[in-house]
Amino acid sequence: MIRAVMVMNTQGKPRLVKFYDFQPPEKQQELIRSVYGVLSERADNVSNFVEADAIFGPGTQLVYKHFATLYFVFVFDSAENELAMLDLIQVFVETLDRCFKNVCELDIVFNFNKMHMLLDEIIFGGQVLETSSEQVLKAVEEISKFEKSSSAISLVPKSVSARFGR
């Protein structure tokens, strides 16, 4: 299972975090500290595989993949793939670039929604639901084609409203 991913930039600020087992808000913000902390410390030239014993509890692994300013982190049990997770952060990154052209910090930062709902259409609950790039684009545009028509619908008939003056 996936406990949690993490993008944060090189002076440690996260700026997409889900955890999928709860963790209060104190917590949460200990585990970005300690994750920033491991990432910070490790030199260009090794693994981007670490054992998040420490941090995470027993059996629990992270596997990061570093970005221009962006950490992108996976941290999962021993249930799944290292070389696997690496491949899904690739996918999540390259699905972001197709979603934004390019992407940078600020379309993190700003898209805030959309990132959440990209990540939702590749993983949910901690489980891995879609690998494509092209059906997770294909599915978020749906639900913003839906989104948009749905405000596009009032609630209080043209008439009724016309008549009060909205």
The other form holds:
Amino acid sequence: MIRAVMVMNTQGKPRLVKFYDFQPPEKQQELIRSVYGVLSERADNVSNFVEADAIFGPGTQLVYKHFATLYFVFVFDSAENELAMLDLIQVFVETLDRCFKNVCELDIVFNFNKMHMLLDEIIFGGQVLETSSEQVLKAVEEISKFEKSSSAISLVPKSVSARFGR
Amino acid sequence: MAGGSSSSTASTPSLVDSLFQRSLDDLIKSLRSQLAGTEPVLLSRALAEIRREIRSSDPDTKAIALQKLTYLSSLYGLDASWAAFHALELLPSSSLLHKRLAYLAASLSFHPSTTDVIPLSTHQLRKDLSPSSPPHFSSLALHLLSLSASPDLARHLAPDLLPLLSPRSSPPSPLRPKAAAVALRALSLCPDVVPLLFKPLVDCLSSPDPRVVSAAVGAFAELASSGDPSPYLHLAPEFYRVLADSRSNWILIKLLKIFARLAPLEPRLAARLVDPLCDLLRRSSAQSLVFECVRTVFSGLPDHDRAVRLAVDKVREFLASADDPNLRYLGLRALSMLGPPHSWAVEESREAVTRSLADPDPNIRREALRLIMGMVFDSNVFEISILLVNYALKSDPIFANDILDAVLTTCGRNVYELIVDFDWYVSLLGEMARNPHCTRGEEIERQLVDIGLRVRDARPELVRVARDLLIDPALLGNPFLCRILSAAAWVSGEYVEFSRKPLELVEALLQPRTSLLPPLVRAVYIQAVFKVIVFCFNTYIDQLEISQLSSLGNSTTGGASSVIESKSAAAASCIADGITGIESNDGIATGDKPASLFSSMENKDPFTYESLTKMLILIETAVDLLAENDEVEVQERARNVLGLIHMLREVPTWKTEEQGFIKDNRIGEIVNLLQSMFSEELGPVSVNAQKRVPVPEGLVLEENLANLAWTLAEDDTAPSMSISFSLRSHQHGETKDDAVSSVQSTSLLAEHRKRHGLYYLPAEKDETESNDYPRANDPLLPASQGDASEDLVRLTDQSMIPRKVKHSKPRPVVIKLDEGDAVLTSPLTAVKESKDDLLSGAIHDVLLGKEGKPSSSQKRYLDKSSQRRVKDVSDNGESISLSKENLDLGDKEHRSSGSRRSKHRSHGKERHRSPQKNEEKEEKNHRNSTRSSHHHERHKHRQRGEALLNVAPQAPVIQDFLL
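Taking the form predicted on its own as the starting point, write out the structure of the form predicted together with its partner chain.
Let us now look at the entire complex, which starts with that chain.
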């Protein structure tokens, strides 16, 4: 399964973090730091795989891609295929690109929820469920539409109006 | 609960908080515009704000507060566990936005075993999962379950997954793939649910929707790769059908993962797989799929030459792809999956592999190194090791050490089974130590001492290598080498009889720069000096006696043999050697040490009265300084040496001329006494030796010493663990413990310094700073990498081919001890196994149609859980107690008799294969029967359980379709 997905910038600041086996927040930060420590030392023209046994336990690997100011990192174990994971990063980034129209780091910074929404459509509980960015976008749009319709009823929060009524 | 206790200062949220609440965007902006260093302040302010807002009764305010908290927790590592209840409060909201925020917060912060409010969510989850609620709601609930389900939650909600999973609900739920992923989670968490969820999951395999198939195949791949794959053999026909039908690379990859696990279990399946695999290998353009095929062939069907041949060709294509380091890396990885019978494959790609040693990518280099080391045989270990060690000189520090590591482990494997010529290997160790990047001192130290103990024939060369290391003043300043020097000092002290010039050795051991060494290594140095003195005097006296005897012209040869040990002959020849050695080596020896005060001495017979006196003076002046040393080990050794010197001085007659000597033999007695102290040879110690020592009666080893902690805490001076009392253990045991204890003691010291900083002097400056000697050998200027790799390729051309060479020398005896089956299964794996057992047992039952009655394993599980339910009422404590109990169980078994558990497991499985082996094991078990009856009973129980489970594999496993 996929153990974790991380997006961090080239300074090591995390932008999106999702662990599929629970890790407490402090531990997460520590893992992010160690991953960054490994990635920042790697040159540009080298392979995208890193054995991650020392960080995430035996049998784990890490695949990353470097786009502009961001590292996209997937951590996975022996039940996944290395090159397929590399393709999946590509799928994820393409989806982001289509969703935000030329995605940049700022989009990711300010769209915390949307990022999770997109990611959850692709990877679910550590399993890859969807690999077509078109399908992902469709699903996310549907959710947003439904969200608007369900919260349109209470545009003015009830409690606020109630308070004013008092 | 948690929210209330969080901060007493937070008043109830006011209207102002709701109206002027900062949104997540505001928070992000404020964090981004911060000045350097103010982040902690901003974060704590934001947290205080959130704590206030989150208790608002207004769902919007609460939702936004929760969102901010989730953001901070996820990206800034703030603790959010206190807000678990607030997330729960928001779950029932009818607004998807609020619900989504609540579920997101919950899925990121709920821990299956530590969040105690999880059971409270059961009802809401059930409601959201029900077919009547919008699919978006169900999707969120599934998401939470996939990440944070506890075993209990999984058990309770498994029935609610059914409508989502089942194909019979019309129209089939769009959430089926997600439900399949959750079912996987539930199955691995809680084997009880197998009867309920397994069938629907299998049904997913025949769905027309590729997404559903993909999810189901993914789930089975996960199950098969994380546990025992045998139960899934029954599904092989189903998987095979999907393999034939599916065109999706994702599904194919996952199927191959499953088949790679199943093929080794069933030869007929492997045979059937060859064709489709070869087909995929030839046709597919997706590298990921090709790589998966290669892996499946290599790990699953290594006996099918056609497939292996094809896969190896693909790997060669991977290796040849110049522009894609990923493919090169994976190609090397694939090669290393092939076992030794297929070493021809590595042989074929020899050039590419060797070239990879110079690749800019460290991964590729490491992988290539691993492959090359896999190709080492006793016939080529010589060439390859020399090559690599030389190559290490040119490569970057990290890789250089990787190389040294690889060479050390390969050569040291299984008590040096590959090494024939130990003289060569010992000098190679010396070379490795001189690598400027070397940080593997510990292992080199271990091997130097170990070879000294085990291989008698290697000792003369060992002493020579040790001498070369000791006399080089440049090595002393390198903190990574001090361990090696310590081994060298020990070796040259212990086997001083092979030393050509003991006096030179003494000088080396006492040179001024030894002050750079850590105290414990210094102690070894001084102890070595002690041995050298004893040896010199012994030889001197023997020499006198020999000359005396010969001058007496005695014909009775056995006469005075009480004094003349067998060693005297060796010593005599050694002296002769020494003299000739001095004559021939003179230039080199003195050239090494131009500043030597005593170089004049070397021109004479080392064992004259004069030279011995000089040696004593030299030792005395050098060691005298250490008699007041702060480090107890150094001080004690120094005083020993000084004591010996004083004792020797007090006997006036040792310096009399030959004739008078025999009259007062006191000196001889002293020296003989001391010599006998060192003459008994140290041998290697078996790993199991400690176990064989019977525990004395009345000694309780497992007594809890925790209550001693306060006694120690009161004592201000932390006990130094480095003091060893036994001389013998000091010799070689010490050096290892020391590094550990020095680390420990520095941390203790740091602790102490923190507490009593007042009494400490300001930190002294680092001693090693004063190291201004040039390094032994400067790192070579990086020669052009291309050249280096060309060299490598050329050189390895010959050497990688395993061939039989006639060894000019017979292999010396290497002392081995029965280090037999020291492999212990750790309790952790035992626990995992038992869980796997439950799961696979349950799946067997389902597949064989025994849904009605729970299997033995399941019953056991249920019994346990019901008992527990009585014990602790709170639902959530259960999962913790479950894991604890499991651990205990594993632990106890583990303790009671080593690897009995694992033996039995294999025993059960191998029953029909090797009756002979079984008998042996049975015997062993009988021997082990001292365990308590309690264990015995449980053991029997397990056997019964296994017997039950064994029914399955013995029955015809795969339907006729394979035949």
